[in-house]
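The form predicted alone is given below as one chain in structure tokens.
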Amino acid sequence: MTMQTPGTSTSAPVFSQRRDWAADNVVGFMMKQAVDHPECISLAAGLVDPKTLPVEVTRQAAERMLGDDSMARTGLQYGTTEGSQRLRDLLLEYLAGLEETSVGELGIDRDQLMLSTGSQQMLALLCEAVLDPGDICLIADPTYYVMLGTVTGLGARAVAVDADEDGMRIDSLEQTLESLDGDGLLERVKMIYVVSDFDNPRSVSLAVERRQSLVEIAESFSDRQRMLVVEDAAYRELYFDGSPRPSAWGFDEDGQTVALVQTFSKCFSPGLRVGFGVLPPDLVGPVRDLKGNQDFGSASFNQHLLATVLEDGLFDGHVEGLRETYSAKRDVLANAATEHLGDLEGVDWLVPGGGLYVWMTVPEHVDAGFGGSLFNRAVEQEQVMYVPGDLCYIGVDGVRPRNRLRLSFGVEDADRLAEGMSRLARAIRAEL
């Protein structure tokens, strides 16, 4: 007989179906990039501006909230799986200001508002309670990469969608749905996932026509059952010219198509981690109920904290301040694109009218993605770091473009931005 030591296995480990689905995470890949290039000039990270963290705000708040004993005390306890009560009745006053209308107006109660980690959290909740394995989430592309692992990884199908300058292309949208209808597999669609504003990789936002045709579109074809858009507000606050627009939800008049997701981690602090999402009545059970099993309900003592913030009237300046700051930053890289490649044909970005982000187009002949000689030549060499452009990509037929480039003008400072795109543009110029 063969002994074997307590503690050890002769035989593979076995893993569910779920972690293989979830395999090849690129937020773990590109983090180790980050880790094993420290010197590396960063216009990759997605991070808020470390000068913009709301310090001093915050300290107010926390001085307030824990210098009331009872509030402390709530704080300091558990909370409930749906979130504080305090902060979503804050949260439908803070909603109809986004919306231009009043609590009244809005159609809601706090009952069909849940609190979540992040806005990542409750996108993850979402496709837990509606995709099953097989099932087609219909995405704009290029999108949000991590929506696209967080669909594959309950092993659903993501479908790409084509967009343009005004977001996902309503035409492409209809064209797809017939094609699936077609091919028999409109009844494994249960999913539009839409980023509605600046989006995340190209800063572009979704035409206000197009929001209500959206809504319209899935509401028709979902005759045999319900297709859920599931609308990201992750950067809404962050428009630099103008004012918000109407969300794609404020056109669903019965409250039963879309569930509109946002976050606080952009527009006041990340490490907070509060995000919640306005979901549609018979979506809130199973919602929650999921939840609970993760979680029994976010950190009380950050929405006790954030509360305090919207109730003594300290977020307005400070989202404020952060749009002067994020415009000025956006203008800095867009200027030194021009000065250091605006004279190069075949080389285009996108400027945003908010955001935190810069899309990037090289010539064809140019592989911009990991492992190509652009990206390897910009942090080898140039010691500079962005996003490939492919990875937000779903492609058709596993082809996706490997000459976009994701420029981020979050987390540096004008002077290191402008030497980023400076060293960019040395690579580029050497590609070509």
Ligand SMILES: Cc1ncc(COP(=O)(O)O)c(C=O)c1O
Given for the second form:
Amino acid sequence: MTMQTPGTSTSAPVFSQRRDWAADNVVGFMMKQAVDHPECISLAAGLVDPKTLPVEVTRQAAERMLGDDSMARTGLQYGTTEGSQRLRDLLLEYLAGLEETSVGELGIDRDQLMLSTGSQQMLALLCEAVLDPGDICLIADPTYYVMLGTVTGLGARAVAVDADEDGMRIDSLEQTLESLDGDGLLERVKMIYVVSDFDNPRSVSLAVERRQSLVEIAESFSDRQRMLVVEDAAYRELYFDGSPRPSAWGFDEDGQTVALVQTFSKCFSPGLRVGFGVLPPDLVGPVRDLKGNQDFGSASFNQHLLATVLEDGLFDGHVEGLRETYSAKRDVLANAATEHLGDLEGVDWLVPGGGLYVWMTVPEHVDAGFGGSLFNRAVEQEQVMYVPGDLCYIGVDGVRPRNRLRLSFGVEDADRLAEGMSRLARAIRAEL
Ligand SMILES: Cc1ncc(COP(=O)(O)O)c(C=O)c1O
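Switch from the form predicted alone, shown above, to the form predicted together with the ligand and output its structure.
After this comes the whole thing, all chains and molecules, with the earlier chain placed first.
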């Protein structure tokens, strides 16, 4: 036997199949663009505004938490895989508030509410719990592009369902299911994924009557093929007018069909990485087992910090302030679009009622896609960055529209948003 000195191996490392499926990670590419072009005004980053981060509120909560020896020690110790009981109890109340009901009326056990590291981890765990290679997840197109990577990273397939300004089209969902059934593929359909409120990338919400129909359709197939509806409500709290909408999860009367996934990243602080899922009872064990293998529990400290914020009544005022800030920034970006692009035929955008994004369409002959001439011109000549809309599409037979742009009013301040839109408009005019 020959001994090998560490670091001298010449054989190629053997990677897993999952590593191949996870290649071409889009989020990594966009992060790199931002790092490579720090001079750019970023209408790309889906981050929250750094000025809105709850520094003072968190400081107060941290002082109380660390000032109490027992609470501090609990936060600094390992927690449980499903997360802090204290926070989960507070989240039942929080959820009841959003659903405009009481904790008792929610009809769930505390065990069904599981904490995760951001909501992204819960989405990934649900996919792992349900999808095998070759399985199908139906998704309203376009969608949150990280989820596309999560699904395909497991060797599963994302299949597009058409969406309009009221979210996933129910007729398209039915047709897609019929056509998959006709192709003998119904038994591979394991999941339907929707972002119900102010989605990413379009800030479009699923109409309330469609929420009910979605659940009914999934239920109606359950004797032939169980489909889990994953409702991602990451932007639920960021409504600019009115009040939160009832979730699709709320229409799932027997509690077997919908997993509701939420996060404190958008409405409080992404740095805490606190998200949660409300799961059908039979998914609790499988998701807990998978999470146990990954991390046996998300950061206990952050969970107790957030619990203190909620307990001390520090959350509501913060999120109200956020709604005001973001709706004012939405106005700045939308008004700048009208000022600089309002006269152009074929250039349109959606003015959202919440969330962080404005979705823009340019004439079809303009290549706004990844690596296309508008993107390159915007980044290199005008120093403004956006997310090419094609990255958010599943597409049909590999064809994705390349004339859409996701513009975020999250990170930049009002002056830079207006300047960013003026630069982008120059780039668009030059391409016409
Ligand atoms: C639609 C949607 N869902 C989920 C997430 C995940 O966020 P987090 O893991 O920070 O909760 C994001 C992040 O941008 C998102 O846009």
